[in-house]
Amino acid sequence: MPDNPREATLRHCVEEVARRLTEANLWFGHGTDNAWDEAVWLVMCAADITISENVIDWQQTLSTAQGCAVTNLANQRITSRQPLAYLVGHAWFAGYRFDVDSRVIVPRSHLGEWIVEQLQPWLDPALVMEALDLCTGSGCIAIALALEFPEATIDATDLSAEALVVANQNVERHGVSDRVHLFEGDLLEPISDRCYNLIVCNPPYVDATTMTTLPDEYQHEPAIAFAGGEDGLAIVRRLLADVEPRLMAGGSLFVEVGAAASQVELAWPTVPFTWLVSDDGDPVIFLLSKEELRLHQHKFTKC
C-alpha cells in the first residue's frame, strides 16, 4: 500500500504488488504467468473483492485494513516463495475454483483449455458416458469433465490417499457426488476390468536432470506430482502398455506430456500421435484412438 491513503486505488495497489513480485525473482506458473495476473489475484483475494466480476473498478479506494491484507499477503508470498494457490486455498480450471492444499499440485493442466470445448474437434461429446481420469489429484481434470459432459459417469485415480481427501472436498463443493467416484490405486489397477468411451492423463513426466532445477515453488508440492523417472516418461510408458483394453471401441485416450513431448516423439517415432498445441504454440497433450492403440500395441509394451 502506498504511504499516501488518497493513492491507494486497487490499481496502484496492484501495480506495487506486481513491482515487488517482480523485484522478488519469484515464480509465475501456478495460475497465472507473470506478475501482473499473480498481483491481481492476491489484491483481489486478500482484499475481498469479487473476481469474478465482469466490470471492475480500477479506482476503487481500499480501505486501511484492506491494505494491510495486501500487504501481508504479499510478504507471505515473498518470503515463503509457496504458490499463491496455496496461500488462499484454492485455484481456477477450466472457469471452476477448487479447494487446494500442498497434498495436491496446483491446478494448471492444459487439458482444461480443451474439457471447456467438449475436447472437440477431436471427440463426439455425445458419445461421451464413461470417461477416466487417471492421476486425478485435486480432482480438477474429472470434475470439469462432469460439468461439461452432464451425462458423463467419471471414475478417477490417483496414489494418494492424501490428495482424494482434497480431490473428495471438491467434489462435494461442485455437487456432483453422484457421477464423480474416487478411486485410490497405481494408474488403472483400482479400476479392474472396466472400460470407458474417454480416458485423460496428466501424469508425473519432469525428468530426473529437470527435478534437481525445479524453482522453489514447486517445492512446496507434491513431489509425486512430477517425478517421471530418468526420461519423464516411466509413466506415460505403463500406461501407454497397459491402457487399449480399457477403452472402449471408438474410444479416445489423451495424455498431457507438456516439455516431454519431444521425449514421446523419440521413443515411439513411427506412432501416429496427434498432438494439441496450446496456446503458446507448443504441443502438449497427445491423442490416440483405441484402434491406434491396438495397432501399435507391441511398440508399447517392449519399449
Ligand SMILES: C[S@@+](CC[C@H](N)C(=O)[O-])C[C@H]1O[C@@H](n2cnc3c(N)ncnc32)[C@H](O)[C@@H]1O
The other form holds:
Amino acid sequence: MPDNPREATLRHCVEEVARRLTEANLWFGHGTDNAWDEAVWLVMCAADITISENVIDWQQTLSTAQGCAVTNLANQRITSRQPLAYLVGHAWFAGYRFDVDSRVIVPRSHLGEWIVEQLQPWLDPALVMEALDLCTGSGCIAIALALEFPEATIDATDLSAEALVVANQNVERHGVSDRVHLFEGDLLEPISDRCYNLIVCNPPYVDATTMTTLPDEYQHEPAIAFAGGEDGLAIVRRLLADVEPRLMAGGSLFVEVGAAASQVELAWPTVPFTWLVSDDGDPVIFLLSKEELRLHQHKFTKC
Ligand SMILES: C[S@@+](CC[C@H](N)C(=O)[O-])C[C@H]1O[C@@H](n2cnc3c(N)ncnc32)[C@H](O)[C@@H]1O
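Previous: the form predicted alone; requested now: the form predicted in complex with the ligand:
Then the entire complex follows, led off by the chain already shown.
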C-alpha cells in the first residue's frame, strides 16, 4: 500500500501486494500458482470487492478501511505462511466456492479440469447415475460431480471425521444433501457391497522423502491428506487390489496421482493406463475401465 492509502487504486494495491508476496518467497499452489493471481484474490477478499460479469474496475479507489484490511491480510499471509484459502475461509474448485479450514486440504485436484467437462471424452455423461468419491476431504469433488451430473447420486468417503464435518457444511451450502451422501471410514470399507458407474479418487500420494521437504504452506494442511507411504502409492495399491467389484459393467475408475505418475508406470509397466494430461502438460490422473481392472487384477497386490 502507498503511504497515503486514500490514494490507492485497486491496481496499485494489487501490484504492491504482489511485490510483497514475491519478496517474502511464499509458496503458491493452493488455488493460485503465482504472486499476481494470489494478490488479486487477497485484495478482492480483504477489500470485499465483488467482480460483476468478469469486469474488474482497476482504477477504483480503495477506502482507508479497505487499505488497512488489505495490509492486515497480506501481513497475515506473509508471517503465518498459511494458505490464503484458510485465512479467507474459502477456496474455488471447478468454478464453485467451498468452505475450507485446516481440517481439510485446500481443493486443487486436477479432476476439476475434467469434471467441468462432465469427464468427456472419457465417458458418456448420460451413463453416470451412481458415483463414488473416495478420500473426499472438503467434499469438493463429490459436490462438483453432483452439480455437473444433476441426475447422479454420489457417495463420498473419508477416514477423517474432522474433514467430513467440513464436507457436510459444503454439501449443505450447495443444497445437494439429497444426492451426496458422506461416509466415514477407510477407503472402500464404508460402502460395503454397493456398485457404481464412476469411481473417482484423489488419494494421499506424496512419497516419504517428499513429505520431509514440503513447503511451509503445506505444514498447515492435514498430513493425512498427503502421506502416501514410501513411494506414494500405499493407498493406490490397496485401491487397485479391491476396487473392481465395486464398479458396474461399463464403469470407470479415475485416480489422481500427480507427481507419482512415474511411480505408477514403474509399479505396473504392463497395465494399459489411460493418462489424463493436465493444463501444465503432465500426466496426473489415470483411467482404468472395469474390464481393464478385471483383466489385470492378478497384478494388483496390496504389498
Ligand atoms: C489429497 S486429499 C483429497 C481431498 C479432496 N478429495 C480434494 O481433492 O481436495 C486426500 C484425502 O484422503 C483422506 N484419506 C487419507 N487416508 C484415507 C483412507 N485410508 N481412507 C479414506 N480417506 C483417506 C484424507 O483425510 C484426505 O481428506
